[in-house]
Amino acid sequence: MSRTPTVPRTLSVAALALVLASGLVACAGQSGSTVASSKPVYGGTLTYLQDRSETCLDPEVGGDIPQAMIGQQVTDDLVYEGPGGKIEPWLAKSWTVSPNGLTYTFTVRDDVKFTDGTAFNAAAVKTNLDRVVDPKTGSSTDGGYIAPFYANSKVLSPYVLQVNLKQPDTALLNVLAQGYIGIESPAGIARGQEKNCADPIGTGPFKIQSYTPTQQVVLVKNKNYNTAPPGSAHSGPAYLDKIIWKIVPDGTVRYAALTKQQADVIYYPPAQDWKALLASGQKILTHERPGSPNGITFNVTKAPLNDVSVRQAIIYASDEATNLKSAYFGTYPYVGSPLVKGTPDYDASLQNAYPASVSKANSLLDAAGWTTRDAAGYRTKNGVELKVTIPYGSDAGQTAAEDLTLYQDIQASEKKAGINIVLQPIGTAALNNLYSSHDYQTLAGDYWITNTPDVLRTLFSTQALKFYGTNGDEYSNPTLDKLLNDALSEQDATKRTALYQQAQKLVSGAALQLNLYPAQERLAYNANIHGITADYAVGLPDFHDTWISK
């Protein structure tokens, strides 16, 4: 799921125990949730403030972070991803994979009901899989992950399902552990997309009581819940009776509500306020999300970014380790590689592939023919100024204030090498049109959250460019395509890692993005709130174990 509104960016994760340069310590994610001072108690209403919402709550339709965050509360997944990327049973009790990787046979639980009272079974899983690969569903996330490989499913018995693939997909189980494909009630799906968007029905710890678009969602406890995943601290129904999930785009307003005890938990607390929050006894949870880092994507079909030397020069000229300390007060680490550290098969050698160096940027630009400068000090070539425009979302909740500061810092860094970075604020509708028309040089705030290195195919392959609209770089390279295809089919883990690391080196060398920082789940909450966790698969908040002390 992405902060770029046109491009959904999804979501094994390693919780980031973030020790800040300022000496602040943030609480970890699911691998280290809040230590309660007393025994958990049942009851209470949690008020949670989110930065933005979607027109559809169903994570299978579209598939953006806000949808998945709701989906995490109301649905369960077929399988569970634990620490270190281990895939464990959840709604599926067990499974087998054929030697050629083309057939997965799942045995699912026989004691589960959806919150509409209908039974969960193998046929329900088939309905969901068939749905997400249907183009009419508009599943940008699940569709892109599953549709290229999915052939069909066959119900072998009420609780046994055979899933047949067109070609091997070693990322399938990881994808099935994500909140974007929580299993939904076939009866609910049959109501039609409009009703399902307002009230997706799952087997999860909560169900939707009401939905006011762009304002709030009210979730109430599923009193019959009996499918807590392996990572839960308790089994059975949630401790909370209700969650009031409000949409408050302004981060400063969310922060003020927390400090005034008008909210219990807020999403994405402003980085400048972390020190004050922790000093006042409130807590911060950070949980690093796997996939690709937040960054600025280069459209390689647009001049001057069609020259790899120019792209490399931009990366060398921008000192992101320093800029992040300025914009985010040291609360984010710099990520210089194509994958975030917690992503399987991450290649640590690429973290510093482009150390900050204005002299290196100057050498590259001189060699590329950008040898003269105009009166403002910007480089020119054949009378054309070296100018790159970075559009960013100007609507409420689209671009964090810290990101805007970061873009301004980048602008200043690039000027030292004679590169004119133009920052262009643009509304959501116009930004969507810009992306759809491919009429952009760059995309800001661009990232993709997923728990598999196959994210490289999602972002940089010719397949993604032609069929899914997720390749914002407009990049196409047959060598990379083959590496990614071979890796996805390779059943041997060691050989698969080698292929993905070759792919990462190719992507890094092509300088397709100015990588910035990892996407993180960031929540601030009051001291009387306990047991907030984030899932390992894509870092979504989970309130099943959450309780309120008196």
Second form
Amino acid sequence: MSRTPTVPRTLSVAALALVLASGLVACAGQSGSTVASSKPVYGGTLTYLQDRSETCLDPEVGGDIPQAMIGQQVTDDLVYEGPGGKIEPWLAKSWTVSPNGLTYTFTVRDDVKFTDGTAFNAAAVKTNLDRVVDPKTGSSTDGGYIAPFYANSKVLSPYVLQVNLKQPDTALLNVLAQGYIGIESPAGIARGQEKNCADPIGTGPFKIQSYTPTQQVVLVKNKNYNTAPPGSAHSGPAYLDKIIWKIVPDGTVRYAALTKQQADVIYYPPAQDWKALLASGQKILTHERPGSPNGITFNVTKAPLNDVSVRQAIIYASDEATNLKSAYFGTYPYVGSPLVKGTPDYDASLQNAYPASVSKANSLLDAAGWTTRDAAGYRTKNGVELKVTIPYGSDAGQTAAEDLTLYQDIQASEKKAGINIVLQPIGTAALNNLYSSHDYQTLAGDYWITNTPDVLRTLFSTQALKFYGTNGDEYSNPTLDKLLNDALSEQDATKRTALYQQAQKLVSGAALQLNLYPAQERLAYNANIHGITADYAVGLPDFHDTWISK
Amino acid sequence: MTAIDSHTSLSGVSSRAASTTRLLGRLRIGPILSVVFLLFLVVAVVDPSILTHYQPLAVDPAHSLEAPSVAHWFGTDQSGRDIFARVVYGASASLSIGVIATALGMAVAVILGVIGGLGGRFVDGVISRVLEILFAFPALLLALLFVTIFGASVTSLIISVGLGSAPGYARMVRGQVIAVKNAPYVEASYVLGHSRARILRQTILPNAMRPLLVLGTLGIGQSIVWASSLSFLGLGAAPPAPEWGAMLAAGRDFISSAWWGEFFPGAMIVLVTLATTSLGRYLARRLEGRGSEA
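Other form of same protein, the form predicted together with the partner chain, not the form predicted alone:
After this comes the whole thing, all chains and molecules, with the earlier chain placed first.
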């Protein structure tokens, strides 16, 4: 699903310090291992407000951000991604990769138990891998990454697993480091999808105590936790006793709850409230998520977007950087490239591929035959108005107020080039229909979080179009397909980078998306909360090191 | 002109003279202010450019969310658009929704009410039962139902609010028609051999409609509130159209840092409702006075 974000591998603490438009420095929290000044204390209940939830908490089913956020708390991954994209041991103590890239052999830890008391071993990992590639699981994220390449797994001994691939997949280890594919208890999975959705069981620092769909999840700490990853500030069980994880779709309401001390941590504080938040002593953590940036996807099969000149003209005319700065109060950098900085093999030269220029847009449209104008001043060709509709979710929590402002500002910019952008508010059900039927000209708020440049295959390849439904542009180009395929098989890092950069140039030139800003983990929290972190792989909140001071 | 008609108008003249004197004595500032405010809105509808030189859709991202000032009387919104201009230009959408929806509701109501009131026992029974069923739902809920059927747009907003308010009016019309149809002057009209159509047009309808006029004035304010509510819920005008309810919805996200985005469209809805209500009650008093003397 196009809106499904995937995991990214964020390297560093990308956005620790953000300069706000106001000139204020938004300080940030820590990523990875930073800790506050005083000594951590055990105990306490943390109230966390999240913007939305999925009916299923298990990230292996579907695989959307809210599921992975829960997954990050209740499961551990096979491998860990640290700063700079380095893959380190986690549940796997060590591994080897065969020279042809087709066989991975993992030796996993022998001292770990799931929170249901069953033992973690190689067979458990096999169960999870077999499960995500099984179409019956409906694992669009994990399955989309792994299924095309996965042949089978063999348990060589209780703690040694051999994973065989049909085709080399240089993104495999990165993918396995994402919270989207934490290792779950086979006994838990055996209870059936319905039970496992309400209570996925892992080896993580927390386990689920209760779940009220669309309202809240209560997590309690795993007292036996002994598998903290290398980047953790402490080993052993979490400091917190309990997390009340509530779903509050409205950003203004989340913000109010934080300021009234009804919540300790909130997801995605509204950008217009940052200044007030920081002024009153609260803190904001931002963490850039790698992958494909948030933007507006063009469906290249629908007129007038089937003409590359029109797509390019829209990007030239939109003046995204200025509009973004205003709508988001300077809290987001503009991303003009198909990949977010921090994604491996990112091509920095594409950031300014489409500098804002109405005259460039005008000459492209003139050359494409959109030379006449209608009464409203919009361009026409053979009597048809140059009109592009942007549908967006109008239900609570679906479209951030800042995004709606941004779209309206872009609409005004496009008008200068004679392009009529129509904003169409629609409810969630209708929107989902639109997405699944591909009966749209554009997708707003489209992004994909993942820690590999293979996201280009997920979003733009013919394979993704035909089999996974994740290619929202409906773009199909054999040259790109071959580049991406070759890159994924290429074991030589330098050659791989060259292939991926070629692919990025091709995607950028085809103007498949109006790119806007990077996906970010954004958490605001009160001053007595410490040790809030985001994971390096894909920027999911991690509460293992979090503690509350009096 | 029939004897009956003469009688009515005579009585009208005499009561008007009497009530004018009385009204002058107790005339209050409310109705006058209401008329002044509504006149202002009429100007806003007819030619909004008289009131402001800003364009309601002209964005200026560099000046977003600016507080009210001499340059921007009502401040600017999140895209830097002038809120005063949006409120003024929005009057057209909001008022036309109010007026047209009320008129539509009335038209449907008159048809149903007259058929019910004049139809036989069976027809009246059917219409009354249907109205009772519709009454089981709050008008706003009915309107929501219609918006869901027709899709979100200004046109469907008008139809929805109109149809949503129709049952209330229809019941009233039916009651009035029944009350009037047995009045002596209607019987007299029958005796004089007038056709049914003429009796309906010249005798029953004018007499039955009078309370509806008052109700309609009150209804305009109510319709604007309903339409704004639906727009607020995202079921009406699409952004960036300057519709008051939609402006309220958009401003809500910025209420903690920019109160003006929420206050001014909200104030307009309150004021127009107050003005029409105040006027409606004034009309009601006048008509009541006339009625009691007739």
